[in-house]
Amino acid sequence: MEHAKSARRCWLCALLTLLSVGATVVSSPQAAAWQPDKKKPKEPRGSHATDHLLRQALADQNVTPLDSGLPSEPNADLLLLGQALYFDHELSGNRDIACATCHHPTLSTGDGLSLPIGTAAVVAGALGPARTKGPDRSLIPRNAPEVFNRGSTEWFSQFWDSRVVEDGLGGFLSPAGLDLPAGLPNVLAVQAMFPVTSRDEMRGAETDPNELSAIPDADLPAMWAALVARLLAIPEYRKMFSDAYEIDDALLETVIGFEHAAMAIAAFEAEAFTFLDSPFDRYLAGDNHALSSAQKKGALLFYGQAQCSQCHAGPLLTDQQHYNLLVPHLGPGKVAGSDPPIDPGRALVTGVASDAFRFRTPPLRNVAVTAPYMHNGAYTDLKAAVRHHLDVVVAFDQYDPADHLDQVELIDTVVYSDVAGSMPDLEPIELSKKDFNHLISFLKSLTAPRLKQRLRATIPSSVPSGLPIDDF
């Protein structure tokens, strides 16, 4: 056990070192890998005017360097606990899936699928396209989002429908209602409370032979308590909880709740997956040479004619509001028994008819490597996803699932009629081919350098349960 803990501490030291290189370049301690060239390249003709226009647009729209939200002195024991929990199958009813399965570092903190495959996959531990759902299992209705930069204090909601959101009074609205434990510090930690309670995602079907699946669907506290009992039955987890929260071992059963696991997972996600040294981040920090001429032209379009920033606003590149983009429906839907299956989106949370088929604006950091796109992964190509935004009605009418979906089982599930009559929230925008390419160039500038290598450094060699770790 001591050897395993020592190995994980080595991981933490290596990760923090890797992520802190060049921290003085931008405001976040996560700035990594990039260092400015001592010899500055020659300014291209006209670049001063472009920079002036772009910086004015950024100032007008309050686009500033993103506050990482990370503590200046991280709790190393809490991060180690969060890392172990994030990768450990012990948190699932059938002990066959982890948080990392659908938000994996090697898949840019997503799963590479349009719609995720939860517990009881044909091959436990399989990732990405190799993962297939087991017999009589259902796909998860919504795309697994990336989890980059979720530690920022700018975040006030989580999930595609914002069913976890700050209530404006220092608390949170969530599916748990009054059953949500006290003491959760942010929406990221609140979000981590819920995947373990979902039958399709992690808990298991009623017929699955595990103690979590037998708990009634409405009894969230019982599910959380059963998971804590599991974890505290493992000696190494007892030690890790004790160290992380400075609680005597004899008091763990009376003090530790699943909220302590959720807070650790959230702390790990924020520390491990915050990257604020993309070319765009460096430009925001004052380096005019960080973006190419094409990327600057694309940025001017993004914050101007193309109107992308009306929704992808502010430092997060999302306003966290909800819009109907006329995305063709596909998959099992979110309304039990509906025929055809549909996903009404935000309306399921608010009960307001006008919120039907509206979904939260996603952030865009590292967007070039986080396909598939949209709330249901309807597009596997970034250019196709952007084209949809430029004319949602035409894109909806011309959508051919065979051209855009890699998951063959989804092709015959596409439904058009349920959203065809609804009113989209985007007006058509015309861009020339050159402007479109500039816009794509700008979106690529949102990717942090050496991202694959830095993400792989977050994967531990083992977890306290001794269960296998999902990894390619």
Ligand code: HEC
Contents of the next structure:
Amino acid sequence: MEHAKSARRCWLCALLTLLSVGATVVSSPQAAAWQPDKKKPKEPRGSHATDHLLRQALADQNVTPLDSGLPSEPNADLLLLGQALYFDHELSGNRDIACATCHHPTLSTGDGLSLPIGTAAVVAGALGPARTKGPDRSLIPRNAPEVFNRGSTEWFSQFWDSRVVEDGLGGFLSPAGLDLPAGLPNVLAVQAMFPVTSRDEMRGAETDPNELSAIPDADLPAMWAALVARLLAIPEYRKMFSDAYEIDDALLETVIGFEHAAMAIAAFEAEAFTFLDSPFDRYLAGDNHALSSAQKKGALLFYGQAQCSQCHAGPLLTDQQHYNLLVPHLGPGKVAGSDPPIDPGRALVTGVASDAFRFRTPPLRNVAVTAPYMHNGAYTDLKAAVRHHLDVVVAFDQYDPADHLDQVELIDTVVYSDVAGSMPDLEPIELSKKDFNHLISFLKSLTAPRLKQRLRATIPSSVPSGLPIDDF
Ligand code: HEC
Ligand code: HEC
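Now show the form predicted together with the named molecule, given that the preceding structure was the form predicted on its own.
What follows is the entire complex, opening with the chain shown before.
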């Protein structure tokens, strides 16, 4: 136990050291002393002219270095609590799945699946392709997104349909309505209130014998209270909540709500999964040598002729707005009992018919390592996901699931009739093969260096419940 604890502390001290020397976030143009991967970055060929054009486009479109949103003085106790909760199966009704199961550091903070497999998997703790759904269980209808850089103050929405969003008055709109506890600081913390309430993801089916699954679906406060009771029954969590929030042990039951768990999880996600030193980020910070000449050509297309930045805009590479790209439908859908099954996307939140099949533009940092892509993982290959954009009608018509899906059980779920019958929000884009490849080169420049090792360092060696930690 002692050993485990010191291992976790070590992750934190390494992190704090990094932070204090400013190595996680490149904010100064003098990145000369900075050492990327062992292999030498390609000398930028081309010229000042390319940099001039690219920097002009970036300036015109307000693409500035991303604000990490990380506090200048992190609360180490809060981060340790958040880390424990993020990896602990104790948060699921059946005690068999954690946030990390679907957003795993070794899977680039996703799950490596087109559609996730929630509680009661055949082998609890199995990750990625090895994870198979339990009998009579349903796949989760949407792809588990990566969770990089979600601490940035630029974020005002969460989920593929933005059902968690700032309300413009200092509060939030969320599926909890008035039941959402006060005091949540940002959309990331609000988001963390919800996975634990989902039957298929974490809470369990009505027939599962646990106190969380017995709660009626509409009673979110009862679910949150039941989870707090679980956590406060574990002495190590009592100590951690008490340290993180500076609350006397005797007062924990009165003061602590699940929002305190959610805030800790959000603080951990932001701290652990913020990486702002990709070649593109270093270029944004002023280093003209950070991108190869192919990447610069790709960037010029992205911010110009290919019009990617119309939606993948600004410092986050998303405008957080919603579009219908005619992504082929697959999986169980979001409307119970509909035949064929469908996922109306943003329309489920707004009730506006023209929002049908619109999904929030995803951010693109580290996109080369976050397959599968799209709101339902319809593409396992980055080039295919980008090619889909070039002519969405043709891509929809010609989609062959056997070419694009690794999860064999999904192949038969693809709906060929035109369920996405509404108008697509993207006109065809003309690109030569060469331009297309430059664009892909640019997308690869969005990956942070040594990402695998840095992510691995965020996994604790144990959690307070003593339950196993999912890992390969
Ligand atoms: C069973 C798999 C699964 C589990 C477990 C899970 N998630 Fe997710 N997560 C998803 C899916 C699927 C989505 C997208 C759902 C949607 O948009 O409708 C998502 C969305 C998110 C997002 C939104 C990202 C964005 O930009 O919109 C965050 C953040 C997140 N999850 C964090 C968590 C945390 C924290 C936990 C634990 C409390 C957790 N997840 C547990 C599958 C999972
Ligand atoms: C009209 C807005 C719009 C434009 C223009 C646009 N995209 Fe997208 N992009 C989206 C949306 C929305 C999605 C998700 C669609 C879905 O899942 O239904 C997406 C998905 C993606 C993905 C998959 C990312 C992931 O994590 O799933 C990549 C890669 C991508 N876009 C790259 C590009 C490139 C490169 C261009 C320029 C050729 C481009 N996009 C132009 C809106 C746009």
